[in-house]
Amino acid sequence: MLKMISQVEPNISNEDVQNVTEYMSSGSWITEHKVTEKLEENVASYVNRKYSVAVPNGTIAIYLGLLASGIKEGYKVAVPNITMIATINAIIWAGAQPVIIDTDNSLCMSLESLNSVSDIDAVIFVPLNGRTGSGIEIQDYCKKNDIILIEDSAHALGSSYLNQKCGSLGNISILSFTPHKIITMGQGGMVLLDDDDVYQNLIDLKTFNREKDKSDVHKGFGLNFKITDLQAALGLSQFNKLEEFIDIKKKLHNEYSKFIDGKYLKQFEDIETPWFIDLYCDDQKQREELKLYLSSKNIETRYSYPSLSSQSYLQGTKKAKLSYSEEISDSILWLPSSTNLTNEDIKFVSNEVNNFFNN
């Protein structure tokens, strides 16, 4: 029987297990405390941010980033048409109005499309799959027009723009640590920022808006969005291997590039870290046939995100012209992209991809 090749899976080592076990044996109270603080400090330093705030997941990170920045009902927030659904749902959750913007051929938000809409209060830029697109140009555009810029960098820890790391773009950046991200702690997210006032707003929103620590007197509305040191122990152990994982991800793409024609395999810049290996098919029908064929060979793949504009519950959402993203979103297939893959796995997958296209 053929070996099952997963599209993605977490890379948990014996060292990770040992680090979590040592924490569990330490007599700590498990809840968010010193280990979480250390993880926050390390990630903030890595991306060159002043503050880092750990939260339960990336969706909550975007939501709290919006609220702490003052985004609320009546505000318009631009979002790219190709992104995970959490990006737009966080805008709706915050009570703001999303405006869907087209992407360019990097699959990131198009500056030209963004320019075509007016009265935008905030932009969420997504370096999709680790690609950085027009991120720097959109950062400059937002500064010039006094627009809040939030970077949804859930896919992009380890990627860089020309002179700064993903996680440092604009006013606020967010990260995600779900099992298929480059590092994981099961669930988890992070908000990264530099502004003192917005940081204090975030802490208040995250910790019941207490008058002071451990007090049951509250300055105003707040909720509980803390994580645990148990999660952070795994996150910290994984973070210590980040450069190793970045190197593996880049080597995965290089190996695939040896075997699969460049007209099918989407490329990356040297400063970008591939999150998933993406393959371009001619159309939706061919993509479906390829997915079925690879599945018959025990190769698991995944469709890329459908366009937001295709989601039934978002049909009434304000949109720019979406000619590129609506067409391209139905043609992308994500190949196996795990840091656990061997060169033999990649060669096998590539050969089966070539068999499909050649026949």
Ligand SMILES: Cc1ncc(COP(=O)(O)O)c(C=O)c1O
Contents of the next structure:
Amino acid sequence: MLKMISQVEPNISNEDVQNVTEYMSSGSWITEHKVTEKLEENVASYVNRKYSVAVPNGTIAIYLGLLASGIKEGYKVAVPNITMIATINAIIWAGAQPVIIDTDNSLCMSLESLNSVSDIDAVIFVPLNGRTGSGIEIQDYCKKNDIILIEDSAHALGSSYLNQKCGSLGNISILSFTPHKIITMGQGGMVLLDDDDVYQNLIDLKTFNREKDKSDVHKGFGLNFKITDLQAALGLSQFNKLEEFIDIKKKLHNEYSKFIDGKYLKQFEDIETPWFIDLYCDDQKQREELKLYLSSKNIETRYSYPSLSSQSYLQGTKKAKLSYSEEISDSILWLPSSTNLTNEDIKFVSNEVNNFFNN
Ligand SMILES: Cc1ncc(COP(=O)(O)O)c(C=O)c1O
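If the structure you just shared is the form predicted alone, then what does the corresponding form predicted in complex with this ligand look like?
Every chain and every other molecule in the complex is listed next, the one we just looked at coming first.
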């Protein structure tokens, strides 16, 4: 019987269990308080941002980031054609109009394509899979053209641009902490930023827009987007292992590179942290066959995101010319990429990938 190899799974240690248990035994109120504050401080300091605001998930983080920046109905927000659906849905939820932009061969937003559309008010740049693409150039472009830049860094905590960490690009960055992210707390998200006014807007939106903390007098409309210290206890414990996880992810890619031909395995820069190991097939049909073949060997894989422009409900969305992203998105397969994988697992998966391509 072949061992089941998952595409990804959370990496929870005894230490994590102990930290959460200790928190539960501490008599605290479980809801958001000091442990969340500590997690916020640690992450903000790691990515070099002034503020960090924990929220229930990455989707809400993008949504609140847009609202707090004043993006609403009548505003146009550029989004790359290859990303998880949350990125564009948060724009739609905020009432703004998404404009889909092509990607370059880093699979991140193409600056050339962005430049081809006019009247953009905000851009969401996604360091997809931990790759940073033209992030810095797009940051310069947005600054020069007075465009708000939001970095959807859901995949990229631990990855870096040339002189700055993912989580620090543009006006606002967001993170996600679902079980397949580099660190997890089950669900969870974070907004990272430097601007005092936008920070205050975020806090108002997140905490019922109270006149002052704990008062029941409200300056205006606001909701409840708090998390719990119970989650943050796990988040903090995981954050303390971030460097270890970054190291494992980089070694994982190096190990795969020893066995799988570079024409199939997409590369990373040294300062980038691979989130998932992505394999390029010739086309959609070959990808489907490879997925089936690996599945017969108990190896779980996942198709990379279909392009946004292929989703039926987004057919009416404004778009740039999408020549690169539409085709490439159908040929990428994500191999097992969990930090729990052993070198034997990687060798086994790689051998099966090679068996498929060589026959
Ligand atoms: C690029 C990207 N943005 C946003 C999100 C949404 O994050 P969450 O699932 O925490 O809402 C995800 C989730 O996987 C994502 O991959």
